[in-house]
Each structure stands twice: as C-alpha cells, then as structure tokens.
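Only one chain is included here, represented as structure tokens and corresponding to the form predicted alone.
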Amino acid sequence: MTSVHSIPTGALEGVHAGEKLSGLARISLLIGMAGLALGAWLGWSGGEAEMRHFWFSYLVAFAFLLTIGMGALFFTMLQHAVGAYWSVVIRRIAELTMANFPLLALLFLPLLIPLLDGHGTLWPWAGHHEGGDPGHAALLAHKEPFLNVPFFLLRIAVYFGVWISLARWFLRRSLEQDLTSSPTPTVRSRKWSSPGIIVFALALSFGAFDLLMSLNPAWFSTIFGVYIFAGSFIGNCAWMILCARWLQNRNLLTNQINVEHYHDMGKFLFGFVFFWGYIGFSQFMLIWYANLPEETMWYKDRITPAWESWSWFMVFGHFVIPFAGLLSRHVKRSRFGLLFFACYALFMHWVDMYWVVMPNMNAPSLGGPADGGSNPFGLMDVAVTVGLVGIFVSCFARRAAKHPLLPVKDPLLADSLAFENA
C-alpha cells in the first residue's frame, strides 16, 4: 500500500483544533444539558399525556443520533472495504463521530422507564396492551416469545455490543497509523472492514426492527432495516459536510478538504437520497399491492388527517427537493450550495425519524382516534432535540479536540490531498 504522491509542504498545518473545540465542548454540552431540562420540565409539568409526549420525543431525537452514528461505522468500514483515498482527508470525522456509541448507549438507558413502568408507554408490548384491533391480540401472542422485555434489554445490549467494538476497533487502528509510517494498521482495517460491515447490518436492521418497529408491535417490514440504513447515511453524510465547514471556518483542514472532496461527498448524498426513496416507495408499494391488514395499518396511520400532511411533505421534502437540488454538478461543487442541501437532509432525516416514531403515540390501530388526534408537534419536541443533540456535539468536540483532524500518516493521504475528480 504506497502512496504515488508526495505529502505537500504545509499539508498538515490545522489538523489540530484543541482549545478552539474544547469551548465548544463546553457550550453545547450548556445548551444540551438546558434544552433536555426544559423538555423534561414540559413533560412533567403537563401531566401523563404530556409526560408520554416526552418520551416518544426523546425516543425521535434519539433514533435521530443513533443512526447518524450507524452512518459514520459504515461509512468508515466501506472507506477501508474498497480501498479508497479520496475520502482519507475527511475519514476522521467519521470516526470520532462513531465515538459516541457509549454515550448513546447511556443516552439510551432513560428509555428504560417507560420499558418498564408496565403502561407500554412506548412500547405496546411491554404493557401487554392488545391494540385497537382485537385481531391484533393473536399476533402479539404469537410474537411474545421474542418481544418481552428480558429478550428485549439482551438484544439491545448485543446490539451497542456490536456498534461499540466495531467503532473502537477502527478507530484505534486509525489512532495507531498516526504514530507509525507502517501501513500495517490500516492493512488490518481493510482485511477486517468487509465482515464487520455483514455484522454491523445485522445489528443495524434488528436494532431496528426493536426500537423502531415494535412500536407498532402487530406491524412487519422486511424491507424496514434497510430504509433506516438509507436515512442513516444521508444523516451522516449531511452531518459530515456541517461538522467540515464548521472546521474550515475556524481555519481547520483548510489545506487539506478542498471541493474535489466535497462534491464526492455531494454525490454520496445525492446517491443516498435517491437510494432513501427506491426503498421507501418499495415498501409502501409491496404493501399497497398486499393489501394485507396487519400491514397496510401502518400507512393507514400516517395518513389520518394528523398525519397526512407530513406524509406528503415526505415524500416531496425528503425526496423531490433534495434530488431536484443536488442533481447538478454545479450544486455538489457550490460551497453555498452543498452546505444548504446538508443542512436540509439533516433536518430532514430528522423529520423522517418523527414521521417514524411520533404517529405512534395516538395510532388508530393501537386503540388512539379514528383521526389520529392532533399533532403533537411542539416545543418539547425542538427542546428534547436540541438537549441531546448538545450532549452529541459536546462529546465529538471534547473527543476531537485530543486527537488529529485527519490520519496524518495513512498510507493513502498524499494520494487524497491530491485527489481530482474526473
């Protein structure tokens, strides 16, 4: 593994933030730690309804972080997987971003109450509760051997078992090539990338299927893991286009990511949003074609008149917009343009993971209003959000400011910083 380019003069200057991240560290984790207690505050404050509020708030902003992490494991392993070299300059954001697993695993053990307050709060089958179609009772009986709770914690526990190792082993490997001019190292990375990406979609479409699915316990989709898959790396993409403006406006890798890097990062959103909405029409027409009860419920429920809007806003904002935008060259290569279309998709893989999570919470077939109720959207929602999205931020600077910004001696950086698009 030889590079065929020298490294430039001056290549390596800006590749360590410290102090410049370490304050950010310190205000996001502020405004994380106020907008969690505010949205704690409403929930309590509003009694049962609002307290439930809440924790599907918390489970959005949540699922939100997780596959943006989810995002970043894969991107790093395929990144080895196929030898690639232009992404070597911004692969390290990837990986202190995939960092974060332990923090999302503490961040996820307040769902732990609302597992187990015996309500199903979030969860329908953890309270035993049947649903609004009493033909649903015989399916939940049949699925009880694998959604009870004990089941429940031990698969979640293998799952940020898996996601944890997987990141730590890279990330160390990444960490190691730093400090040697052996591409040994990164040799083991590629050797390993390849059966950590089978283990890791594993872990990514189970973990779906539990934290996501099961709250409409009676309702099933193949196809489910793979669309929160697409959503993952677009949110991951988006989010490592911010985290590098974000850095060379503060005069960080400034030599180093230049627009040949930016626009393959362009297409891969492009590519990703056009994958996002293959798979997301695939499933709805297969159901559609069924026309099968226990499936079709699903779509029933986010097309009540609480829902139906964003349904559509679906479909035109997280998929028409985005295509229509990044379609040109142009855009992929425009700063201004690539990083509104970033912030778009990220906002919009946000959206995406409300549409999810959110209609469960007065879902006709789980026994709420024929009309869905009324959207609960609200300050509780952008207060929880901003709350764990601070805590996210604060945790990759603190992280970011201790280590390079790029893999100074990879094997393949000269071959990056030199890097062209055809």
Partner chain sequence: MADGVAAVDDPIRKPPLVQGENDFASVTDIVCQVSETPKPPKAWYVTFAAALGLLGALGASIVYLISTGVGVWGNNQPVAWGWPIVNFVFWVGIGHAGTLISAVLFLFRQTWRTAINRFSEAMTIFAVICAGMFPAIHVGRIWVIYWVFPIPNQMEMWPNFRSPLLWDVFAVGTYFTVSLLFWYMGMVPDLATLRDRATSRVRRMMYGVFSLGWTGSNRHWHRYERAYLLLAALATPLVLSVHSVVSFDFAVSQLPGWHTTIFPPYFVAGAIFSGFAMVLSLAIPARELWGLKDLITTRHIELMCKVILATGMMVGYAYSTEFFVAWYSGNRYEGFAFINRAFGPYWWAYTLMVSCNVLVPQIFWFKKMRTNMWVVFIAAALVNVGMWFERFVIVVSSLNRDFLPSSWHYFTPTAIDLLTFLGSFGLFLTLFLLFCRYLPQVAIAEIKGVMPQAHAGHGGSAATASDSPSGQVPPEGVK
The other form holds:
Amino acid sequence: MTSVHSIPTGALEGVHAGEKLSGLARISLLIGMAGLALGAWLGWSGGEAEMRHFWFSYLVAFAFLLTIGMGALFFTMLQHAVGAYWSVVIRRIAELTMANFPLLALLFLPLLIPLLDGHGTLWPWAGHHEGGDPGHAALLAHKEPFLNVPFFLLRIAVYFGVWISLARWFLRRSLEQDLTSSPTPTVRSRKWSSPGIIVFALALSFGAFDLLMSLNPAWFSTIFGVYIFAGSFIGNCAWMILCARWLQNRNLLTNQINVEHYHDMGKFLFGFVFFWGYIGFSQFMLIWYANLPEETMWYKDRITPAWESWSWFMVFGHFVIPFAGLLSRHVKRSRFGLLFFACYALFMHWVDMYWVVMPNMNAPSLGGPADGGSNPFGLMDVAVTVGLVGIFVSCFARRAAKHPLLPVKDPLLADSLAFENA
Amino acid sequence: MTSSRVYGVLASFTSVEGIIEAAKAVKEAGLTKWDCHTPFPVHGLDKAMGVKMTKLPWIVLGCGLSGLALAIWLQWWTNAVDYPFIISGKPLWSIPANVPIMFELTVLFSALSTFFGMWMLNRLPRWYHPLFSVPSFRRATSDRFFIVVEADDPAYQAPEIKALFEAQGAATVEVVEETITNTDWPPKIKFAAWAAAGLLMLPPAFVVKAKFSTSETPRLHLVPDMDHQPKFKAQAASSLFADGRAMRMPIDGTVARGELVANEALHTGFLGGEYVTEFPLPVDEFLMERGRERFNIYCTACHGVSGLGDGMVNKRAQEIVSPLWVPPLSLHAETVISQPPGQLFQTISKGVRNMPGYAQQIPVRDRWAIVLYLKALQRSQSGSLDDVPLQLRNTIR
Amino acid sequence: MADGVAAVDDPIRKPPLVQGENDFASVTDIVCQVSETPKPPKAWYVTFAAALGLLGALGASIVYLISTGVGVWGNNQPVAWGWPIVNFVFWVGIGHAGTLISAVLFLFRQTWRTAINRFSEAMTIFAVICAGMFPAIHVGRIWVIYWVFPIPNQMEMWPNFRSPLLWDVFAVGTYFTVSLLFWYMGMVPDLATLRDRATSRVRRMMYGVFSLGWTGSNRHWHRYERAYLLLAALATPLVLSVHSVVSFDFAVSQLPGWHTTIFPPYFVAGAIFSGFAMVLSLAIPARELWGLKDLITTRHIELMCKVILATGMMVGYAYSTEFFVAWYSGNRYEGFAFINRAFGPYWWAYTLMVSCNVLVPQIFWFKKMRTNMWVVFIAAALVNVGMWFERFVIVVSSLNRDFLPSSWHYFTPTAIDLLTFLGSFGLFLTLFLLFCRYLPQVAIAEIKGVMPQAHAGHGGSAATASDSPSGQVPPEGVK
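So that was the form predicted alone. Now I'd like the form predicted together with its partner chain, please.
Full assembly next; the chain just shown is listed first.
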C-alpha cells in the first residue's frame, strides 16, 4: 500500500493561468454588473411589489452562491479529513471557490435593506407585525428572543466569521505547501479539518435556519440544515466539474485532470443526488404523514396553482432525471454526459433555492392570496442571478489567475495524478 | 464403469506477475479454452486474458425494475382496489407512503438477481471439477496461481503448451487426467427424489381441495383463547357481587349516557300520555335527506325501498316458507298512514309484533328523521297531480 | 463513492494493512488455524457456556411470554411500547456496521475494511436476527405472524401498506436477506480455502458443499467482483433505508418527541455509531484470542474509533437540533416533551445517554486513547450502553407523560423484560461464537488482494484499488 508514484514529466504544465483568465474576469464582472443593474432597475421601476420581488430574487441568487461556497469549503475539509489523494488535482478549484467567502459577505450587505426597512419585506419577523392572525403574532412573540434583528445580524456575522476564517486558513495552508516539499502544511490541514467540519456544520445549519427557514417564521423542520447541506454538495460538485472543464478548454490542467477524476466527481454528484432525494423525501413524507397544520403549510404553499408544477419539477428534475442519468458509469466517464449533467445539476440547484425561497413571497400561510398568486418567475430572476454569478465568477477568475491551479507540491499529488478508478 | 481422459495442461506460478505474463502469452498463442485459477482476483488479469464485460448488470437492472413494478402493483391493487380501507385519513392510493416498499422491493429483487445471476452465469454450484483431483491444485485457494489449457481447445498441443509454460517460468507443469465415472444417480436416490417430489405436491393439493369444497365444521382453532375468553356476558350470574349478577344497576341518582329524557316528546313520542302529532324538532331538508338515508339502511331490508313490505328478508322468508315469519305491513296501509308521528316513532323505538325495537341502533334524531321520510314516502304513493308544483307537471310522464 | 483514501495517520502515507512478515500462505494459515485447531481457547468455552445459558433463559422467557401473554412485560398504557421496541431498535442499529463496512467503505475504496468486514457482516446478521425476534414475539399471537406478509388468506384481507410497521417488515426483511447474501457470497472463496485444506472427510464435505465447487477461476472472479460491486451499490442505500424506516415507526406519528423530521438521518448515524462500537467490542477480544493482530491492526482499531467519533458528533448534532427546534417551533407540547426528557422523571436516562454518546467518544480525539485497547474497549461498551438508553429515552420518555396527565405513569420493566433482553445477548453470542469457531473470521481472499505482493510490478496505481473489480473500460485520457 505504500507504493510511491513519481510525478511524471509534464505534470506541472498548464497550472498557471496568468493572463488566460483575465478576459473572463473582466467580461464576467461586466455581465454581472449589467445583470444586477437590470434586475435592480426592473425592481425599482416596477413599484413596491416588484421591488419586493427583487429582494426575494436577490436572496435566491445569494443562497445559490453561498451554498456553492459552503460546498467547496466542506469538500476541501472532507478531503483533508479522510486523507484522500484522488482529489488532489482538483482540490485547488474548491479552495479558490471557497476563497470567495469575503465576497459573499459583501454581497450579503444589500440584504440589510429589506431586513432593516421595518416592513419585514423578506423576513416577516423583522417587520412590525400589525394586525393579522393573533396566533401568529403570539408565535412570533415566542420566537422574538431568537428572531430579532440585532441577534440575527450578530449570528450572520459569526457565520461569515467562521466561513471566512476556515476558508482562508485552509487556502493558506495549501498555498504554503506550494512553496515547500515538507508535508507540514498538509499535516496541519488534516489535523484541523475535523474540528473545522464541526464548526462548519453548526454554521451551515443555523445559517440555513436563519436565512431560509425563517422566511416563514412559523415553520420549522429539524432536517432543514441537512437538506441545505445536501444541496450545497451537489451545487459544489457540479460547479467544480464545470470549472475543470472550462479550464481544460483554456489549455489549463490538461495533463492533470483526466477521466478518472471526472468519474469520481460524477460518483459524488450521483451519490449526493440520491442523498438529496433521501433527505427531501424524508422531510416531505414525515410532514405529509403526520399532517400537522403548522408543518404542512410550508408544502401547501408550494402546491398552490402557482407552484405545483415547480414542485413536481423538483421531484423529477432534481431527483429522478439526474439519478437515472448518472446511474451508468459510461455517462460519468463520458465528456459530454458528465458536462451535461453538471450543468443540469447546477441549474436544478438554483431551481431548488428558488423553490425554497420564492413561494414565501405570496405564501397563503403568511397572509398571501389563497391560491399563492401567480408564479413570479421572470426576466428579473434571470438578471439578478446572472448578475451575482458574474461577480462571483469574476472574483474566482481573478484569484485563479494569481495562484497555481494545482497544489504543485502536495505530498499526494503523484498518487492523484496516477489515480485510476477500479 | 470408469475410464480416463486427458483434461488439459496445468501450470502453476508463484507470483502475480508470472500469471499475468503467462496469461498474455496463452492469449497470444490463440488458445480459447483456458482459464486462470487464483486465490484472489488479480488486478490486470482480466485485461491480460481478454475477459469480456459480464452482462450481469443488465440482468440486475431488469430484475430491479420488475421489483419496483411489483411493489407498485401490489400496493395499489391490495390497498386501493381489492381491499380498500382508509387509514389515518390517507388516500387509498397514497404514493408517499408506498415509496419505502417500492424501494425495498427494488433492492431486494436486484440483490437476489445479482446473487443468483452471478452463480448462474458462472455455472455454479458444480461440486465436481477435474482439477480437484490434482493434489497441488489445492493451493489455488491459498498462495499459488494456476493456468490451465483444456484438451478440448482446437489448438491444443500438449508439448507446445508445456513448452510455453516452461518458457514463462512456471513452477510446475503437468498434464491432468480426468477419471470419468458413471454420473447416473443411484436408483435409491432416484426413488427418494421422486417420493419427496410427490410428497411436496400434497400441501398444494390440499389447498386446491379446500378452495373447491365446503366444510360443515368450523375451522380448527389451535389457540382458542380469543374464541373462549374469560369474561361475563350480559345477564349472566356472577358470584363476585352480593346480588349475584354480573351486570351492574345504575347508581341511584345517575343517568346512563344517552338515556336522559330531557324532552318527553322528543325522546318518547308521547306528550301527556298522547302520541305527538307534530314533529318535536325542526323539520328541514337535511332531516329529510338523513331520514331517507337511515330508512334505506335500517328499514328496507324488510319493508322494501318503497315501503310496500317487499324487502329482501320478506322475499326470502316467503321463498323458504318460514313458519315463524309474520310479513311486515305495507307502510302504505291505511292503518299505518293514519298513525301520528309519535306512534311511528314509538314503533321504531320499541318494535311491534316480530319487529324488534331499534332504539339501541338508531339515535333519537335519526328515528324522527325516518318518521319524517316515511311520512313523505306515504304521501308520494297517495298523491295526485295537484300535489306536483306547476312548473314540474309537464316533466311527469 | 469517491475517494481513494489514505490513512489519516501521518505522515501522509498509510502503513501497510497487513503487518508482520506475512505472505499469502501465512495469511491463509493465520485465518484458517482458528477453525483447524482441534480445540478453541479456554475463553471460548467459558463464553460459549455463558451464551448458551443466556440462550436458555431467552427460550424460557419466550415460552412463558407466548403461553401467558404480553402482559408479562412491563408494557402498559401509556408506555405501550416498552423494552421490546427499545431492544428491536438497539439490535437493528448494531446490525448496521456490517453492511456499512462491507458496502459503503467498499465503494469509498477504504481498503482497511478487508480485515474486519467478514467479522462485522456476521455480527450484522446475528444482530438482525435478534432484532427481528422482538417485534415478532411482541405481536401477541405469534402464530398468525404471517399476516404481516401479503399472502392471500381466508379473511380476504391484505396488510396495510400505509403503515410504517409494515414498511419495517419489508425493510428489515430485505436488509437481512441482502446482508446474508453478501456475507455468504464473500465467504465462498474462503470456504473453498478451508475445503482445500481440510484433513477430515466431514470438514471436506461441509466446506465443500457450501463452497459450491469454487475453483478460483478468473472468469468466475470477474463476474464475482462485478456482483460484489453491485451488491455493495445496492446495500449502501439499503443501509440508509433500514434505519430510516425504523425511524418512521416513530416519526410519522404526531407524538412530540417522536415526530421530528431529522429522525431518518439521525437514526442512521446512531445506528452506524452503535454498530461500530459493537464491532470494536467484539474485535478487540477476538484479535487477542486468535492471534489476528497482524490482520486487525492497531490502525484498524484507530480508524474505527474515528468513525465512532464522527458519528457520535452527528448524533450530538441531532440531539441539539431537536432541542433547539422544540423551543423554536413554539409548540408547547414539543417544548414540554424535551424539557420532560432532560429534566423529567427520566433525567437519569437522558444524562446517561448524552454522556455515553456525546462525551465519551470525545476521548477519541487523542491518539493515545485510540491506541489503548482497554480504553477503546471500555469506551465502545459505554457507547453501546448509551445507544440502548437513547432508544429507551426516545420510547419511554416520550410516552410516559402523554396528553392526559391523569394517565402519566412511570414505566418499570419486569424480570421477564430483563431476561428476554439478556437472553437476546445469549442468542447473539452463541451464533457469533459458532461463527468464530467454524467459519473464516477474516476475508482471506480480500485481504490478500490488499497486500503489496498482490500487485504486478507494484507499478501503476494498482495499490489503491486492489479489492475493487477489475476488467472494466480502460482509462482514456481527457484532452
């Protein structure tokens, strides 16, 4: 088991992106700004309802990117925790992705507007609860010690503190390793990965409760954090596959990442599609079966005429289709097959976030119209998501241009390069 | 009757590299009926031997989908079609609750087909193999790597193959002879097998017989503890209480549930010793509808849907010429039509002639509802065209 | 799934899985001598006698139970589900490690599993037998237990497929079947080894019949490995499903303390947690007793400790999430159920559960603790105690104070409860000791596959994926 592979010649070619990514960084930033501006303009010019739609839309895009970032952070720590070697060649992509956490913190700031405007635009508990159902008001009063603006902001700060410091620490160790052949930085990463995962898990689940679950403050589900975690992992896997493909199309990492690594990423994607289905079904089935009004309302909001087809799309599009599609090893090893399913999974992850966030806007359980109004999906959602993703990609590309795209002196790099699927 | 024949050439190697190289050489030599025998699956040997990918996964996929289909059909047919009953307010055909078993049966069928499919494709179990007679071959399951070329191979040439193995550095090379023995089953075993097969047919035969015959005796109860329970039945004696009765009298000053007579007219149909002539409760369409429903449940068995006394029970009693049967009156007889509602209520509650009282089965309001419906039923038989509202008259044919 | 994993041990590269100066023949010898020596160690006789005694107690208590009725147990309103269901969930949980090790770790290419998989699969099967026994004897009229199967019967009725209890029948039944197939299939090549080494006619016949005429043909190995991979791929979601379905028994209800959406993954994590603890409790004495230390090395023990630590943290996460959401939900009954759980009459059980399941595993952060066999053994035993009490807490503390305070009741088990539970250990240990004595405790063929000698030229990356199926599509480069 101790066979030591040597690093073949040419293995360190194409690991420095340099100027190759600056075009992407610039263009995506432009597209991003344009998209965001378009979205904001649509909201601004459309009146109060459209402005509210804009904030929900913004939260969808933000949650989409945040989950990808969390997935990348978890992926990195997991690889260290178990001492995996197959993933060394692609780990840097995850590391560069998670380095976007400061950007994500910055992107959170606009959400302070709907939080602090006193109307509960996004999070109903943050507004003055005038009138309405007295039971609901009593419930909000009960939750007030937790769901209040200062404490919420404090928690958000703590979550971002955790994410940013973990991401920075692990990226630093990895970059340190690039400069030395002593394994110390990797050893340290391994040592601290398990405690890191614990802190991360708490930040993730409470972050999910705060940002997404409390959009409907009356609703609660203990599994919700795990559900968001499953989505994060899918989002990150798909994102990493796409990044790797894109870099290879730019003649980067061509000698390093091969079908074996893609195959394993495909397996991860497949496995977590199943896991997501398992968690999603568990949550739905238990709520459906017990049929308690305080829980079913969340699903009832999502089977209104406006959302019913989206919900069915979640079942088939997010689970059945990718599950059946990725079952075969030929698909996971095929260039086009895996690329297609990575794009598809990333799209479905966005749909998932949309489905979690958006129905709260006109939810019957929150005093909205009984039929859930009409489905709000439109140009603004696309524009805002394109906007935020553009900024995210630009930041990623800027950083990727500065650092090697491979942990060039990782002690397990040679094993990873020689990795072969059984 | 034994004879012997050459099975093939067997060579052994001591290392993984040796067997892989030898397998490559044999494959290159164009031999087709040959195999390697190793104590564990050797990585790279499949490639060296050119073993084709097995079709097992397709078998498993097929069986797994059959399991899924069976689970869906089974749960739909048993719970939604053949024996529909509502459980905890769930729809008869409730897919979320059916998912766990769909999943389990898919996995079960896939796993069974994997297991049995693998042995079937490997043509195992086969407890006899010519190589088992070679003493050194026993190390094939411990630490030696064997390669064998069978004599059936069209290109089989023992000296050449031996030379090939020796050139590859085989530790041992030998020609294996196989002893052919009579493979027929001994008559005793044959007889026992037939007898066992015959006996195995007996239980299904009994099942078939039971399906097509009727039995006069009640079925056998091996554990009769639910048929004969240690409990007191109504009106039975008991030594436990001083008065010797198993049933208890109501405690003084209490009224049993549902036996409170709060409103004499409503609960008895009497008022001051006279039958009431007016309904002691508000009469509306709902009450009428309820009455029709209850009447059709409780009364039609004897009185018939129309109230003419032609219910199924009466028909059957006439048919078998029951000596005890008193045919029910037609509810449209003058003596019945003339009865006030209170009297009808009393009859339903307490019974008359052969008719038992229904006070235990039918709540008070429902009895009044039946009386109401009965009154309407009687009107319907004695009505004239004038009773029909003007605008509906031309719809009557 | 997807990581070729080295040991977490540093520096960076993993030590060999088989220690000492061993080759294929000596590994065969080490495993086979256990069943070939004429007499097992004295300790085996002692434990076997004790196990048989307990088995007798189990038999007696079951006969008494069936002839008298379920009233011999402490179950009564409001705690209608008492120890039997606790024991059922406890044993099913234990039964999770085997298939996890065989299937999940196989897919994750954790080659260290080869030393312990046979062992834990056997444990799984015996644990599931113990588990299945409890609901069966709990039904009251065991002679009509066939009603749980969709068999046409004289009442022309069908079982209720919308009931989680029926899902249990299918889930546990499937799990048992698949585990048995997996275990037996993995054992066939090793039974052939024992057959080929047999010196007596009886041994040759017995091992011969069950090894199905295995010759080690590579054409057979090819399909065998494919089948193994397929079974592993099927068993992995199955492991998730079994304890999830067990959790549905509780969670589909509306009872505070039972109805919470995190139950399925929480139960699965707990099951793996307790299963690994049981594997450790059995493996530590077994490797001492039968000289298997070269195969089940300290590193194996350490890795299992880490799995226990990880799953223990997941269980702790579930405990705290439940507590938080019980308050957050704003549902008074939820809140009461959890306050009652921690500070009510069963506070001692709750404290025991949290200390054993969350606090005790924390010692496994330290290598010194992970490598001290006594510490590991005691900690594993405590985890098992804690996991039994977890089920006890879930069942009893949620039921004993129901919605009607007049029916509140402090549950007390009877002597028969205790005897049945201890007796189930007798059943488990009897089967397990027989397995240890007569069947190969370690997967001989698999462990050979992870030895350095098993790889041609020691080149390529064969070192990593030795026990995984071969002969698939050759790797193609990506341009």
